[in-house]
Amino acid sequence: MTLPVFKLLRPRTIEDAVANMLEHSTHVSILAGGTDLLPSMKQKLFSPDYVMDIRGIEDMHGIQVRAGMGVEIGALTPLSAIEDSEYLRRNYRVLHEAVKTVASPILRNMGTLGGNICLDTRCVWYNQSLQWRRSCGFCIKKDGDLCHVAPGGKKCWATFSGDAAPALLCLNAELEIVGPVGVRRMAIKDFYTNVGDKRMRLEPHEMVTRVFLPESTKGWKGSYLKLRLRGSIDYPLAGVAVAIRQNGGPVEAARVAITAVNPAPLLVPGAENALIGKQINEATATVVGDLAAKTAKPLTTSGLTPEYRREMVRVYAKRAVMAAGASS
């Protein structure tokens, strides 16, 4: 498979960036780290008449603590780099524990904190060549009018699979987002939409260009767990973050959250009120993983089972919080 044609823009700043987006309006694909993109421009999953290059856009790289405020994350920060930080490892332990699973070192070396935000959910019959897509009557995400996950549906099940999304929901990250109408804030838990072919709520010729670790989270507990078929390359097939705030007593705070089991990474509701107040042990994890299990909607997006997937984030997460409660 070979990429399309395109003409290539290179950006030196966000508000060139988004002076190009204006000016090539839908025609126009942005490359951060390209692991994910590339890949899908050579199955014709996008076809765009231009690639915007971010990566010169130095004020969107690096890691920046904010003495009181938390931590600001350029959203083209490559994900060794927070793999390899020191005082996220210490501070923000979930993020770290999250990204270190992401794919392979190489492609950890391309792929971006922002990439890995706005990574494009995936299902079977979606994420395969031209030829096969067209021998199945293409599907609602591209070019056609069925889901083959829900057929008779017309909500698109494809399914969201990146790894960094539930730990900054753990942590209440917040993204900042730039367009033409200049800057805003947003919560991370408010960006994803659970519709797999409109994913993020982003308006026309907007980017993602920094994450937000608020103080509020600062040295909490944290895991992640993740299902895949290899022990490295592979997409979560199932995963599950968990933090906890605890001072050798009751758990004082806490969040838990699942990605790769339904169209956008989730909170698990419930999984506060189940742990605040209660020790780390056997029971308090099993009552967590029965509301994850609750929470997860798996379909046919994958080779495994819907079945077995959500018995793997019943036992995930149960592992996730007794692993969490043991950190340190």
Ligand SMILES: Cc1cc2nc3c(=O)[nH]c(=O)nc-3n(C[C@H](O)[C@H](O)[C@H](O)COP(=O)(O)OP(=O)(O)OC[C@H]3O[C@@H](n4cnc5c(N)ncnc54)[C@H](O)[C@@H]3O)c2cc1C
Given for the second form:
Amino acid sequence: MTLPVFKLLRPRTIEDAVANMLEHSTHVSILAGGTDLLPSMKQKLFSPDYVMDIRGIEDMHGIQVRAGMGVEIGALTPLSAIEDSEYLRRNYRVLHEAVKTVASPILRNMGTLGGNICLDTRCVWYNQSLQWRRSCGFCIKKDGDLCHVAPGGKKCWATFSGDAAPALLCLNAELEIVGPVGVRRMAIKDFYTNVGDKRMRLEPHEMVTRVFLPESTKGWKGSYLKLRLRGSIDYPLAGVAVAIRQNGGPVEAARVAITAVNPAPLLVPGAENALIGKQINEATATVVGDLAAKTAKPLTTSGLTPEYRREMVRVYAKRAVMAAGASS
Ligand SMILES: Cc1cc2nc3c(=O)[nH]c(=O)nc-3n(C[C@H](O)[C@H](O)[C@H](O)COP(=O)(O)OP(=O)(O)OC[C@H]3O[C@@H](n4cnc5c(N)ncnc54)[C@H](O)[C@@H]3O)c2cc1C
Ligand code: SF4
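Now show me the form predicted in complex with the ligand, since the one above was the form predicted on its own.
Below is the entire complex, every chain and molecule, led by the chain shown above.
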């Protein structure tokens, strides 16, 4: 499979990147690490006139600890830098746990946090070559008008399959977004639409430039567990992130989020109340597992059955709560 023909843009500043997007309108695809975009272009899922390689924008790299104000992570920071950060491992455990499960070491060297957050949604009917899709019939997400997963419906249910986002939801992270009208900040919980073919709330010509981890979730215990086909390298088919604040006594604050079972990563409603004021034990973990399974709405977007993936959300949520409780 070959890449389609495109022109390469290489801005050195955020302002240049926005100007490039404005000049070339909707025909520009942003390339960060390229570990998801380039395989998709080879499958002819995208054939942009322009690919804008933003890796030369220095301002979007690196992890900055701001005393008393949390941490700022540039969107172009490689996942391996987060994995290698002892500060993040000690203070924002759930993010560290989630990031180290992404793909493989080589892909984590290349793949960025911003690319992971903005990852395209996935579906077994969509992430295929052009020939495969043509022979089976195109679908709503690309070139067609029906959904093989939910025939009769008009919505795309392709699944958000990134690992970092559920951890960032648990940490109450915010995103910095830059576009033609300036800079804005958005809580990551408001960023995703839960619609498979329009996954995120970015306006035309906007991009994610930074991620903020608040001081308020610093030091929370955390755990992340995921189901995947190959343990050494694979997108999640179900994933659960748990973060809790606990100082020897009962849980003081908590958040649980799931990924890869809905078109968006989602916080589990009710999990916070189920944990606050309680000790972590089998009983509280079981309640959270049931709530997580209720939030998961997997469909036949992957090779594994929806029933199995939903059950694994229940099992992993329970295990992740126990593991978070036991973590330092
Ligand atoms: C074999 C394989 C296994 C994988 N396994 C996993 C896995 O287990 N878990 C997982 O989460 N991912 C997995 N991935 C996907 C990918 O490697 C990671 O998600 C990676 O973090 C993507 O980052 P990137 O910088 O390479 O993104 P890119 O491929 O450069 O971009 C991804 C998408 O985000 C957009 N984008 C990138 N940066 C920005 C920005 N700053 N603002 C706005 N839009 C932007 C791009 O236009 C593109 O649509 C896997 C990929 C492969 C090939
Ligand atoms: S969920 Fe339906 S519309 Fe969306 S990619 Fe899959 S088959 Fe296509």
